[in-house]
Structures are given as C-alpha cells and as structure tokens.
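Just the one chain here, laid out as structure tokens, in the form predicted alone.
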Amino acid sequence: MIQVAQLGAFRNDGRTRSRSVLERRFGPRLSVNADFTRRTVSYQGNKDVPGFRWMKYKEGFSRELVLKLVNEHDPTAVLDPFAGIGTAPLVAAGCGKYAMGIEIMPVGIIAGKGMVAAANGVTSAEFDCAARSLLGRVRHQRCAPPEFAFPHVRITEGAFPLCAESEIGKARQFIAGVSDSSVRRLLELACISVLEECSYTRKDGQYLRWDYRSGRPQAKTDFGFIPPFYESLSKRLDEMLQDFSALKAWYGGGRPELVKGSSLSVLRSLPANRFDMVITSPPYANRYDYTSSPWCNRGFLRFQ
C-alpha cells in the first residue's frame, strides 16, 4: 500500500488519457494517511532538528515522518530516489536499516554526507579544532591568492559584498589544505550553508532576487541587514558542534548509501527487489531544471 498526504495529483479531471492510465494502475494502491500533518510532510518539522537545521532545504520532509513509517512497517531496506539532503536514508540507516538515497543536486549529497560524517568518525574535538583554525584564517589572514577567489558563474557575479568575497577566498584556501576528507566535507558544508544570507541575493525558485545594494539594474529589493561571512560562519560552526552528540546518538553506526546522479539512470543499475520500502517526495512536474539552480550548481559548490 502506498501512503500519501493527498490524492490531487492522481485525480482524473478528464483532460488527459495519461492521467486516467495512472489512476487505474495506482489508484487501488493509494491510501490517505490522516496522521500526515503539514509539519510532518514538509521541512517545518526539521527546522530545529540537529543536523537537518544546518542547511535550509524547504523542499524536504521531516525526520518525524521517516521514523513513523519505518517503525510502523519495519522494512529491511529503504530507498529515496529523490533524496534531497538525505532525510529518509539517514534516519532509516539510524534505525538499523539498509538505506540508499539518490540525488541529482550536489548540495544534497554534501549535506547528507556531512551529517553522516558527524555521526560516524569525526569527533567533536577534531571538528572544534578544525573550526577554530578555519575561523582564525578567515579573521586574521590578509588575503587569499587569486586562485582561491570565489568561482563565479555569470549569474553570481557581484553577489557578495567585497569583504565577504575576501573572507570566502580565505575559507576556500584553508579548506583545500585540510587532509581529512570527512572534516573537510563538514567545513565545506558550513561555508555553503551561509552563502545566501551573506549575499545580495535570495533564491526564488531557480532564479535569484537581488538587493538594491548590489548595484544591479532593476534590483530594488531591500533584504535588510546582511551579516558578514565570518559572523554567519562562526554561528553555523557553533551550531554544528552543538549537534554532534545528538547525531552520534541517533545515527551512529548507520551509514546510508548516498548516490549523486539521476534516479532515471541509477535505478536501472540496481537489482530487482532490493528494497521493500520507498519514502520519497518526487520533484514537481513543472519544467524546473533541478541541476541549474544558481545556489546548488557548480558556481556555489566548487570549494575545491
């Protein structure tokens, strides 16, 4: 049985034959779960949850939802083919299940693997030491060599105040020299997670809205106070350190398999009957290119 929050996407309005075919095929297998609240099936339930609060990802669903489904049905293997930041695979693995997440956006894989690293392997002392060293470099180093300048794409040029540009370059230089890949991944995640709030931009779907202080033509929005990169990074690193004990208690020993790629191709390579539960929220069929978002594409993620 497939449990859903609503059936609107499968109702036949008589306009398309394809919709009728889908309804006949899957309709008998759908059921509405009245326990699914807006908070449960949206990111609202994750806003203050250790680990998941690090990255603003409003397209996700809650940890509570995954726990509810896994505890109710007790699967052996869980799949999320549109994994986002990895809520389903991470929580399922923490419950002792084999779990896989497939995600096409690099930022989702970075966030998921960062939480896995904090729960397994990296100690709070190691992270604290690396975080303090990173902040020291960002605060006190005069400037980074040109090769560590932020790797802009056309749409991001001028996105940051000059001070933030300088501090990001120094952070990139420091992270490139961190030898431990798990620690490096966590520091990279911390930097990525605060880029938007330190910029003249705000993500709006697949577009960027611009603050008037950017100097861009037609940019008239006022985002109010824009914090320095150092200040935002310091707060995020402290928050991450605070969450280590909870992550280790919830997900320690649980290592989900997180695969970067399109589920259209990855699923074809998997053996049949490998999973007995799928927990997912598919992308909307709205012609949105999930690989082209400026906040989740190569320009904002090339820290190395």
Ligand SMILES: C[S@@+](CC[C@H](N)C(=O)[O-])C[C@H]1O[C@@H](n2cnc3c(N)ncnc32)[C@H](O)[C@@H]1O
The other form holds:
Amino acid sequence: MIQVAQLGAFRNDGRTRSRSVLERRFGPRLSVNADFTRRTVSYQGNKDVPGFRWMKYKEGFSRELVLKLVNEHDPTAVLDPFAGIGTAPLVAAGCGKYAMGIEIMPVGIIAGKGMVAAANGVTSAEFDCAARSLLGRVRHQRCAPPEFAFPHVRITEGAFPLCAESEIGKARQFIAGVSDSSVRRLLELACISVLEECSYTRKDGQYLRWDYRSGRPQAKTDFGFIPPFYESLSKRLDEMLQDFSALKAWYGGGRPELVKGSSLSVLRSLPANRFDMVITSPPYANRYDYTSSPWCNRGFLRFQ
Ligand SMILES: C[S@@+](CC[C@H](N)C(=O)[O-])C[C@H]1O[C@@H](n2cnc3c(N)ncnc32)[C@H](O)[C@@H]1O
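So that was the form predicted alone. Now I'd like the form predicted in complex with this ligand, please.
Complete assembly follows, chain above in first position.
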C-alpha cells in the first residue's frame, strides 16, 4: 500500500491521457492518509529541529513524518531514492533500521553526511575547537591567496559584498587544511548554509533574484540587512554545536548509506527485494533542475 499526502498534485485539473493511464494502474494502491498535515509533509516541521535546521531545504519533508511511518510499519530496510538532505535515511537509521538514500544533488549528501558525522564520529569538543579556529582565521588573518577565492560561475559574479568575498576566501583556505574529513564536511556545511543570506541574491525557483546594491543592471529589490559572512557563520556554528547532543541521542549508532548519484542508475545496481519500505517525495514533475542552484551545488563543494 502506498500512503500519500493529499496535496495539489491530486487535483483533477489538467489531467492528461498518460496521467489517467498511471492513475488507473496505481490508483487502487494509493491511500490518502488524512493524518499527514502540511506541516508533516513539508519542511515546516523541520524548521527548528536539531540538524535539519542547519540547511534550510524547503523541498524536504519532516523528521516527524518519517518517525510516524517507521514506527507504524516497523520495516527492516528503508529506501529513499530522492533523499534530499537525507531525512528518511537518517531518521530510519536512527530507529535502528538499515537505510539508504540516493540523491543527485551534492549539497543534499553534504548535509546528510554532516548530520551523520555529528551523530557519530565527531565529538562536540572537536567541533567546537575546529569552529573556533575557523572563526579566528576568518576574523583575524590576512586575505587568502587567490587560489582560495570563491569559485564563481558567470551568474554568481559580484554576488557577495567585498568583505564577505574576502572572508569566504579565508574560510576556504582554512577548511582546505582540515585533515579530518568529517570535521571538514561539517565546516563546509556551515559555510554553504549561510552563503545565500550573506549575498546580494535570493534563490527563486532555479533562478537568482538580485539586490540593487549588487550594482547589476535591472536589480531593483532591496533585501534589507545583509549580514556579514563572519556573523552568519558564527551563529550557524553555535547552532550546530548546540545540536550535537540531540543528534547523538537520536541518530547515534545509525549509519545510513547516503549515495550521491541518480536513482535512475543506482537503483539498477541494487539487489531485488533489498528494501521493504520506501519513504520518498519524488522530484516535481516540472522542469525544475535541482542541481542548478549555485549556492547549493558549487562554491565550497569544489574542495571535494
Ligand atoms: C522533493 S525533494 C526530496 C526531499 C527529501 N524528502 C528531504 O526530506 O530532504 C526531491 C529530491 O530528488 C532529487 N532528485 C531529482 N532527480 C533525482 C535523481 N534522478 N536521482 C536522485 N535524486 C534525484 C532532488 O535533487 C531533490 O533533492
């Protein structure tokens, strides 16, 4: 049985022939679960949840939803072929299940593995020490050499105020020198998660809107206060440190497999009947390209 949330996708308007064919085939296997609310099936339910609040991934569903489904059905092995930031595999693994997530977007894997690292390998003392050193580097050291400058692509040129651009270079230089890959991942995640708010841009679907202060022609919007990179990073690192104990309690010992790639190919390589439960929210059936967001999928990730 497939449980679904009753959202817009099930409205009757715009029905096409192929859609009717799919509905005839799978309709009898669908049940609409009235217990799911907009809060459980969207990111809203994760907004203040330790770990998930680090990366505001609006396409995600909530920890609460996965807990509910896993507790109700008690599966052995859970798969999410469109794992996003890893909500389903992380939470299911935390419940003692074998769990795998497949995600095409690098930042999803970074976020998921970051939470796993905080829950398992890295201690809060190690993270605290690395975070302080990073902040010290960003605040006090001289500019980083040009090779550590933010790797802009054409559409991100001029996205940061000059001071942020310089601080980002210093952060990149520091992170490149961190030898522990789990600590490095957590620091990268912290930096990536604040890039947008420190920039003159805001993600709008797969495009960027620009603030007038960027000096870009036609940029007229005023995003209000744009925090310095150091300030945002410092807040995020604090928040991450605060969340360590909850993550260890909830997911410690759980080792979800987070696979970076397309489920179109990865699924073919998995043994049949490996999973007895799939919890997923597939990509929207439009032309939205999840991999195209410059803040999520470029920049700091180039270290990898
Ligand atoms: C609606 S989101 C799922 C969010 C997830 N439930 C969470 O809580 O974070 C759909 C995800 O599917 C991913 N995706 C799209 N095409 C994919 C593919 N071919 N293989 C794997 N992941 C894919 C997108 O990058 C996106 O993160």
